[in-house]
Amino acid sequence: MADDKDVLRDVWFGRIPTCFTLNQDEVTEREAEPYYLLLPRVSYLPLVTDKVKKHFLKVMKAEDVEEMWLEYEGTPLKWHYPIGVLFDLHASNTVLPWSITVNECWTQIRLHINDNNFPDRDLLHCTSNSVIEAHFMSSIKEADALKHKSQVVNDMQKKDHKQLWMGLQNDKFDQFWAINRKLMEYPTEEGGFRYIPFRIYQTMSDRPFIQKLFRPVSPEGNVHTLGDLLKEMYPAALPNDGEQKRYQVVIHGIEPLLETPLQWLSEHLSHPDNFLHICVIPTPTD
């Protein structure tokens, strides 16, 4: 891959500060005070809140608590989606992380302890780290078949394995990319990934997300770029000759230029998981 370190470090050390409420239908002994914290875009929420849920167990009685859920202005909060993609996906248009109010604008999270309603429909239930591992690494074996036909990954040894989720767990940028490096090399003469592992999510849609085969590469040998990917899989995402822009394309928490080759956005701004995540969302309208 080509070398840039800078942009991996960038995407790695990004971060969204976030004030995490009680719910005011949760019982508890005192009142409960708000927790500030900032979260790892590239992380999962379970593996970053075990401070959040001991803040909120000091108002409560501890053997009452069974599982903690999470949302966003009544959205539940799925978790094994990276946190920043939950944050482009519901919260990008309130509050940017890149703006410099941010430290103004806190993404208000509600928290849910022991809560009999818990959204089944919505989320999958997370009981230990060891759900976590399993579909990160899931998903990993996943994007290095539509990479490598999976050869990268069945090479790796075990410990290789548990050295990219120590990384992500322990939030270590060089003992996670020593290992992640590999799934990011290709033949050179193949000018990238037999396939690039991707999926674009919608607020306007009932599907989870949009996910089907895409070359980095056309057959006669012309780099596709995001605005190509965007043509094929969801091309109302592009405004029309003279239309006005609908929908922003954001990754990370920002909008690429449409003209950047998506083998480069897949080697750089693709999650720990190995996937690029795109988020459409509607254009503000203020």
The other form holds:
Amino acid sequence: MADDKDVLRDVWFGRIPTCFTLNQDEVTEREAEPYYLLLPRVSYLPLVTDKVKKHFLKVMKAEDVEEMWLEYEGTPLKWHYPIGVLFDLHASNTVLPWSITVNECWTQIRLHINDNNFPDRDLLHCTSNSVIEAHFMSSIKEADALKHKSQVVNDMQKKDHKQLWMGLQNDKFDQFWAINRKLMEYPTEEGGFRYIPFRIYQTMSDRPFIQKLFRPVSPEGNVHTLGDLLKEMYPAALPNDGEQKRYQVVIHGIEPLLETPLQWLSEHLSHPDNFLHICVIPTPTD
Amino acid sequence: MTYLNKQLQIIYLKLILSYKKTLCNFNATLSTLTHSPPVPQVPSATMPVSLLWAVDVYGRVYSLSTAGQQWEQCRDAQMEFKRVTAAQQCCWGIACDNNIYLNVHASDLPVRYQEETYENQRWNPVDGFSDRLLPSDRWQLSDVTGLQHQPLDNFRLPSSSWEWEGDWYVDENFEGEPTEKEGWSYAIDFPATYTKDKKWNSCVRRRRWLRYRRYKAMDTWAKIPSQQTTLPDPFSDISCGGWEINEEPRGRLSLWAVSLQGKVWFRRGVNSHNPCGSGWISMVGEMIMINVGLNDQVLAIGSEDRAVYFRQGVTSSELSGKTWKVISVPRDGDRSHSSASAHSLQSAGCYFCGEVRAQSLVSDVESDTEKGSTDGASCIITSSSPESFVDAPTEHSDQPIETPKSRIPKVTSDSFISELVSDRGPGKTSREVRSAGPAVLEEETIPLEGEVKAPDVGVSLSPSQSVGPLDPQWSNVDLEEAQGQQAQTGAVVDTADTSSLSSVATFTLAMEDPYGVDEHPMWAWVSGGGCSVDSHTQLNWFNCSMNTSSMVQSVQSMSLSVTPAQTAAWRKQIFEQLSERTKREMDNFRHYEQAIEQSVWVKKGTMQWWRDWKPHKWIDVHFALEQFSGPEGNKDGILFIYYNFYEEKKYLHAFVNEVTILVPVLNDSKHSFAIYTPERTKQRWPIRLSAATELEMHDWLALLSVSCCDSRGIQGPPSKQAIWSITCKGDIFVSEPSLSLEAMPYPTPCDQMFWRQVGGHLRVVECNSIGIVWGIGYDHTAWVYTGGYGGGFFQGLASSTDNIYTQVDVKNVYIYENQRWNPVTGYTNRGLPTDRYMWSDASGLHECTKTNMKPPSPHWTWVSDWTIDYSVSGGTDKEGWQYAADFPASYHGHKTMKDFVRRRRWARKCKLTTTGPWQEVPPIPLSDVTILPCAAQSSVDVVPLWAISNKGDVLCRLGVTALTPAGSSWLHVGTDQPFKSISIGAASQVWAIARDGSAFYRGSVSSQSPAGDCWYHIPSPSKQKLKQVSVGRTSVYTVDENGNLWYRQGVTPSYPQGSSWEHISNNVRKVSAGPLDQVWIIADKVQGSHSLSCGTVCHRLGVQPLEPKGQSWDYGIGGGWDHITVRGNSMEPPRVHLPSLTERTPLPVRNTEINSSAVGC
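Would you mind generating the form predicted in complex with the partner chain now that we have the form predicted on its own?
Next comes the full complex, and the chain you just saw is listed first.
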């Protein structure tokens, strides 16, 4: 039987084959070839789409383009969600590679016409990687606030924080986990974190995600499972007795059993931002 | 320890003295930092020599030096050995007589042990102080507590390995201070606080007698007395460790031994003063073998249950640990089941539960005068331990000792098994073993590799000699048994005589049931050499439920207490699904490009590193620069320094984008450089590395420098706003000021400034904000900056191709000839014993003769011979002598009645040739230069530039523009006396310092009258001689010869000379005031967490238009800095409170206008 640490590696090195195509409406000097890339599930779109940008800039007037945004089947993809979450939420059970449409924002348009094609309602602007870094680090800090009352992350040095970020940015598993390990520790007698940092995403609702306080162990001392969490947060996601399964509960592209202990999931299937991102999607009707 | 203390005190005193003497020496910081005693011709990159120890099948001990190429047989080894375990400083072994021997390697440092005893006296009115004590008092001669009677002649050498170094003597040192002649310290009563001075109420006194004994049995095998027990119980296994747990005391190690009966012994008190230790402590529990791992953690295999035990609680304060904990974790193997297990277990258990006897904890016969507080504690704990073993004598009570037979196990070659307990009977000689050896070996049925059969088996042994299957122990010792076995060929069925190993081995292989609780695997060997366990972390190896300590955190917390059944279901599901996911999402798309390039470029090398822990010294390290391209195309990297901390491999790393500066620190013995980060700048403790050759160092420096610039996106020449600085070695550095460097109230911290080196060699550099930069060399040559970058060791991309020129600099190296007067012969070079070297450096601490003195670094070559230097401050007589009452004192140029010592300075010129973006401005040599700091309107505007010639003349350069920074010609400005420093402010206010230390203000300087009209004398601060001046936009700052920084008060438009000097700070070496009135200095004696630094760049915080003096200092790079100029940085920081951009910035501009008009009229 494989080691639990192998799970960490599998999670980290998960890749989604993706095909980027330029939006048909974009004005180009010549036709743009699609671009194929393996995207890391645990990373963020702006961190990994530099090559895409360069590729499409070749056919556009470079000075015009200020920002690039991506959509899948008409849904703008939020850059501040991990790539794996975006895929699981919008595109699981579809044919691979994942087909993403690239839209470019033009400087002139943004300046002169207020009604730009940029979906301001859905997307945040991402002007540089430092914005992502800030978002990523604040997620880690939020997660540690839930797990350890921020004690671990506050004890770290600035260079440790930097190492977490650099690890993610440069896809360095060892570098990242050398520090992240500390964030995953907990006092043995408590049997887990204070609260499990989790977010439940759903496609069917306008709410961005569900995030509440939830402990890994019940007051009676029983270990909470994934099923327990869903029962409390999102009972509709669970199948009623004898009923056809209506929803899939997906984490990192897999469906863990509902009896999986939540603490274990949090330690092993959390994203680098230390949150357990759970996607609830409708079961595909074949 | 006390001896060490004394030594330390002496060294400390010396340091204080030297520090006081070298304060005024500019070169002090870097040279003392990098100074290492001139070791004669030791190649700098050699690894410290260490030894690999081995025992051959005949029991001969060999050592192989890391510097050698052949095995050397251990001298003095009449004894055959069966097992050795080595530490860096010594080697322990079990000889064939079953005693433990110790071989301490000879070294320059003698092993000394200090014996001490206290003589106690009480005062009575009749005799005064006498040895007549009260009945309740302590012994006349006692230990420090007074409880032990310790007359001088009671001290015996612990063994023949020791000799007395001398006789007893009185310690005339008390808490670091010398006492009266007799060494007494006084108190009101025993026991109390002692003082070295006798007081009216001192009723008792005591003094300490000291005697040193020296370990003489170097490089020979010295027998360690074994524990006296009723029955002989030979040692069968030893293992030493102890390099990790604590630095102190030096040379301490842990030695553990196991006897044939399974008794575990710990050798206590082994340290550098007492290499053979002071006694054995018996441990609870029976083991068949023992192994000391990293961090001194001890692992053993139980002789009865064959479980692997971990010694819990081994800490620096309790080296022998607390208790044995069985490691009870399941194995992952799915092996076939064997029904033989129960039987085997029984037989094994039966055999190995040999006689057990409750042992009292007796220390051996060695005198144990060492205070063993920790040992004592552990002793008590051990004896009172609740789990004291069962007294279970068996009918085999004497048999196992006499005839412990064992056979070579019949196991498969891949199983990791070695022989268990085996020993030759004590009466047997080794000769027959030797003769029988090879023959028997050929009969071996074990399909082990040929190297076992080769007679020089030791050659292929791994360094961890006592570990592993190839342990020679069975080869040499068990020959006899094997021989015997041959004759009997399997006839032995007696349980007591059967080697249980074979059955155990079978059993181990056949063992199954990972979740078994009652049954556990039977182990044969354990090695902790690779297993690092912090003493404060908790392992998950032991029974989870039994060991829920609340204060410890789980190491990896990968263990969640869930039942196996649950594990199977959900865990399996996750693993399966993950591998399915991989198949689904990745297998068909492997040809796709990866989004994040893993292109990593690594340069590796070996260097030496000035290690972080004490005692600081150069150690060999591997150095690597890992570079990778970031997602935005920017390059970044990490530096790794791999070193050995005792036996453990560790590394240190720094992100390239955090490196703030790389400083070459060449001296005559090392090609070293220092790497700073903001953190290390604060601590005043850079990463110091030394390359084997100069070329290698330059390669690394150039590469690292490019890497640092890349990660920060810096390239090309410095900007016009750049801040320039110079180290006291003459290296030039430049830093790009961030916009918020002068921001209020939160400027960029000074230690975060990134500095890069520019080729060339200068002593002074001055710039202004339109990019005009001038420099002055050590030989006073004037240089003008060409606009290039690189040069020096920077090659290729890091250097501009044109405008790099050859630069030559010459400086003097000084040594001092010291003499003392005596009535008979007058002044001679015969000094007092306490005097300095008769040929020394300025401090007198280092001997510097004409012949041994080398140029400052390999870059420099001598260009003259030694000559007497008459230009010393204080003056000299005709022969160059300066006189003083004593060393060190203030010297004067003529002899008086009170003078008993004299010295004179010798100088020798050396020359350096390098390249850099500098062009010479002939022909007048300069000593100071200043350029108008404010921004010029256009590039053709002529920029005022003033200078002081080497002779003290004031000069004005004509024709200096941004396009022709060198100007055209000098205009001489007349003065009454020679000058030494000059500065021009943003409004053309010119201030200068004369050689006599007073200040002058030049009137009527304007663009129409660039040279002004006359000098106004401005008195210096009382009793102080000024030496340097810097004028910013409006502020005037000066530094005096005693390091005080002065601000000119009352400078107004109508009275630009100001009214008085206000003291700002002391310990200042140089000041630079800039066009924003920003104030930067080079400061001395800046406190860091690791050291005091002289020559540190500091920034004045809180400088505002209405508060030009600022509030406090922010500390930047240093020490070892000599000069800084911030006069190029005219970038107004962003001002948050300004309402709109259309408005003119009110205050600063108005100020300038007022001032300039004031000066104009």
